[in-house]
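This document starts with one chain, in the form predicted on its own, laid out as structure tokens.
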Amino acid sequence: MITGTAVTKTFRQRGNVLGRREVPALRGVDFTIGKGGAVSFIGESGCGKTTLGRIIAGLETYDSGEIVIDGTPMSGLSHRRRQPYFRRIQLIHQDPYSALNPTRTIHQTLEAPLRLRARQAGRPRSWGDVRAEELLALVGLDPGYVLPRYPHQLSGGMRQRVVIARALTMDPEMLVADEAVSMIDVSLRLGVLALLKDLRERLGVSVLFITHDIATARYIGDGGELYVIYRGQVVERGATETIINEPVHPYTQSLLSATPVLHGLERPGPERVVPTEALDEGKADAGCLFARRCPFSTSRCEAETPVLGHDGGTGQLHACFHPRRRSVVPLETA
């Protein structure tokens, strides 16, 4: 189990004559993320769901806070003593173009890993060339006709395979899905998605799916948690079909509200909720983050924060003063 608890994390870029300015990505994440189970982060770009990911696959470090693997806390580790740990816990990458090397056929690709855990073990070589095609054969790909190829032959949706697998030679327990099959064909997606889902099942690895896509979230979240962030912070956590089917926060309804997909499927009626406003990351961060583009907005939600916190008996958690549960209607298109 991996679980965060106030996790903040802050970017400092270079400015121009004002000097340094100062980014704040996440703002006191908390999230559990159970063995075996699936969670999605959604957002708009730029909310900070990819750092957090990064973060809990030991790619990025965090400011404050502390994240517990199986118990024991990292940061009281040094980076070699959190090695291990964050072994356990994959990142697919979301550019299957780029997160492969184009000089290095795939069997070269999938040998390097594979070659140091059979040192590791005292196995023989020739393991890692049976892992190989094993590995290749889980994710529905031919081991002699992909293996002896370079990424440039192979499609997309086949490259995005092939780092499933790669992935997989470290046998994880997690697997870090960050928009997994954004830059795929539409044709292929369901295949890649479908994929994720049944090593799920099969071999019983977490999956946690970053995307700003609904349909998506739900499809890999069956029976999993959808947490809603916004500008690093949670606004709306819970049981991903209580959150799609009974959103209560403004921002959550405004995503679905984007989603023409959902119409007809949630019981559309005649309340939409449309920010009022489009994002403005330079504007003062007291309140409700959302406040200024909230619908709803009230003085209260512009000088006090809201706090993570539950809505009735059904579980759900959602950060609002204001919490109401409305019909969710598409954004109509010109």
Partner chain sequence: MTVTVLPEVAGTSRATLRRNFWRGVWRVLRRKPSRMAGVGIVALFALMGAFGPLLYPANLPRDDNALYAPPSLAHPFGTDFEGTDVLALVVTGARYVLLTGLATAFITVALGTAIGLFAGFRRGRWDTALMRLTDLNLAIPGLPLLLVLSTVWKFTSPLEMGLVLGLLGWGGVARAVRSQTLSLRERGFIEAARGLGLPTRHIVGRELLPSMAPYIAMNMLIAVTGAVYAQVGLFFLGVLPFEANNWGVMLNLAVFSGGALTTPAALPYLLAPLLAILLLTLGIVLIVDAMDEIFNPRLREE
Given for the second form:
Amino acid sequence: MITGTAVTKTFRQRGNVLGRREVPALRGVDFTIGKGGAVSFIGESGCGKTTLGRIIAGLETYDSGEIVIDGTPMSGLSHRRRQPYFRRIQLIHQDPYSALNPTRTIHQTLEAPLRLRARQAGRPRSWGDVRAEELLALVGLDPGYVLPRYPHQLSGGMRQRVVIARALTMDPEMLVADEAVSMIDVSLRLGVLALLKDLRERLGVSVLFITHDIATARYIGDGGELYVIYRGQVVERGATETIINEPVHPYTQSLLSATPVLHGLERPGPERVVPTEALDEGKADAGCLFARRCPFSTSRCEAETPVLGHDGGTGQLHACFHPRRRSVVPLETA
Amino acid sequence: METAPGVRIRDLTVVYNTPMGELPAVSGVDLTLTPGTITGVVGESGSGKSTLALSLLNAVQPPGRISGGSVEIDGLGDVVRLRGEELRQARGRKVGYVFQAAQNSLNPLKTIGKQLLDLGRSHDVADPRALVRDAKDLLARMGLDGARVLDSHQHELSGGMRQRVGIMLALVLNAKVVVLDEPTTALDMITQATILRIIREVHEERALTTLVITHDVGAVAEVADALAVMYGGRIVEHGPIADVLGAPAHPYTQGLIRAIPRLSGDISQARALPGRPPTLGTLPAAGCVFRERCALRMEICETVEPAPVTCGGRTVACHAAGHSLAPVKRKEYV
Amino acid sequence: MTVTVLPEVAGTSRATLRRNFWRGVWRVLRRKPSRMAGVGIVALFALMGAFGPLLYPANLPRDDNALYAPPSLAHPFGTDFEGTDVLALVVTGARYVLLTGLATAFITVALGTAIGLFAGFRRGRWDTALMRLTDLNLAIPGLPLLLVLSTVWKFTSPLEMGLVLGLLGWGGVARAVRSQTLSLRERGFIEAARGLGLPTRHIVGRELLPSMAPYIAMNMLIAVTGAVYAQVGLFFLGVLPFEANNWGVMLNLAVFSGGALTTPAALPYLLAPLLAILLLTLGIVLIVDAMDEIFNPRLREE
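To complete the pair, please output the form predicted in complex with its partner chain; the form predicted on its own was given just before.
All chains and molecules follow, beginning with the one already shown.
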């Protein structure tokens, strides 16, 4: 179980002589990911979802707020003390081509972390070899074929499975999958997603799925929770099915409306929301961050800042002054 | 306004020289682009879709070469026979090309305006002022401030803006045939929707014949009139998009559509295709290229390559699909 | 278009991997005749350095009747001002030159790689401090310093020479390795290793270094040629004593005492060491071309 409260992060870019530019990546995010849960972070690139995922995996620091893992707050701990906690949260990289060292065979890649595990647990070295084969079989690969090979000899889908197997060497409680299938061939993507789903069911590993594609989140996160993130803030949060079928925040509705409609199989939802374009976004930080692009914004949206809540009696949490359900999702043609 | 030109690709074969000899990346492809329509070509890595697109410009780079067939474009003749200056003039003036990752294909050291003038000079444009005016009109049509964009460097523009600049550069010399290679990869959902809308609108206003190459069925489903599905260097299915998506006849198309997570319908029905896409080296020399992954595989598939059969506007190359093709249920076409 | 041909693989043991590696190296070298030529040339010089002095008596015989003799069967490159065979001089002089070159290359690459790696991997204060040190090293005017040093130090041992040249020359490698490290450490597999909690020793030694191997090997080879030029230049200028048999000394004597630039008699005496230097450099450059393919498994096995 991992929870975060009011987590913020600001990137300071090296600017010109006159000073640095500050880019807020996260503006106070709360989250809870329970044991064996499935949580998805949805948003566009630059919204902070990847940063948040990296913070959760312990690969990035945060400026303020608190992260609590299994009851232990992280902010008081030294880097060394945090490591055992974060080791149980493993990140699956977006790019299976750079996530594996091209100069090492799969056997060598898996051997190093397994040897570490064996030493920690006082197991003999040979345990590592057995475990490597177990893990590869678990992710649906043939160990005899894969072990002696170099990454370039495997397809994208196989590489991503190896990356998952490597993460599993740490017996993680949670996998953070950041756009884990976006670089894999379309026909193979679902195989990797199904594997993550399967691991969740079989091993009780919780999965944090980070993506810009809500349809993918629908596949992996059924029964789970979905967070819609816009410019470093959670704007809508709730059960995946609720958010997809009954979204109330105009930003969520815009994202859902933008998902391509497969004509012939589907027809577009009748109330598709098209946001105005943000060509110079981010000047004014007062009020609702989405107000400038929102087709339904009012003067209140420009002046006051909405907070996440159940206003209007919705099932999900949202940060909008004018929540309204709209039918934006494509409908299946009979 | 002049009418859009038609494009007829006949028996096109493109081979690549490899250590294992010359291997076909595209073999015996027939494809007709009806004047004034948008045709989508969908395929996975190694399907030969990008090679096919380059053939339209006769721009296949060594170690590849067009070894047979023709690409007839109205008003231009057979592109495969064009050489030197004729070919150079045809690129840009007759056939516009928006490169894969157009977001990164601009020169980072020059302003967009300078690059536009370079383009004009290399095509002996008599009136640079008119060229700039046309460019500004096009950019304005796509929702950008033309003057500002022309004064900008690549890094000052967002991904969606760069993509529009790419489209502008492809159209500014008044090309009537436009090829877009992966126009929406690496763009966010909302930006992707905007770009697709722009492609559709500009296509109609300027009476173009457009070819969109992509790995993402969703990206073409929104804009295309016709869809061609490529696998292993062949077009395995081709027809009106709603028909192909609504009632796919080739087992690969069926599998591909089933492998896309969608927002509508029963998500638990989604499945990955077994196996992996072929590479040049693993492509079988005889028989059907898809048989390794095919559920309907028959004895004849091992030895005889299925010939494309056209029936009621649809073309399918499959031994198993030949009979079931005739009664296609017409779907509502939006 | 990528075409992957899977090689026969059996077993995953270290010995198998090593055997596969050397087989791969052989395959890469055979791929182009120029590489084999380079290997041949370098091997020839290595043999010359190792066994050359054994072929001749400790004091090379002089022939007072054949001063500056033209090339002949007995003396393929003629003789020098004392009537000593020029070929013998080149062969016996190779050891000093090559040892210096190797020592310099080793020190340059070891220091440069260590400092560059550490700075790039640690970043922050360490990086700043080490890079200022590197700037300092790059700013040292090497030649004048050597001129001054040579007044107090005679450089009789090639290793001393190599040590000085190495200590003067690591700056460039350090900078290059640092920038490589900075870009590599952002790669997914390095981050994954950190996420797995693998020790820094492993990350640097097993993940980072092998990825930079072609780069380091190339720098090492090029450092050898640089060192050869540098020391030959020093001897040629005459700032170092003429104690050792040395190609630079030969050049110096040919030009300043023999007048090789004005009279043709001493020309072979000048050309022989020049040819040796040229050939050695050529051999090394021809091999450098193969480094990328040797250390990249994909290119190695294709």
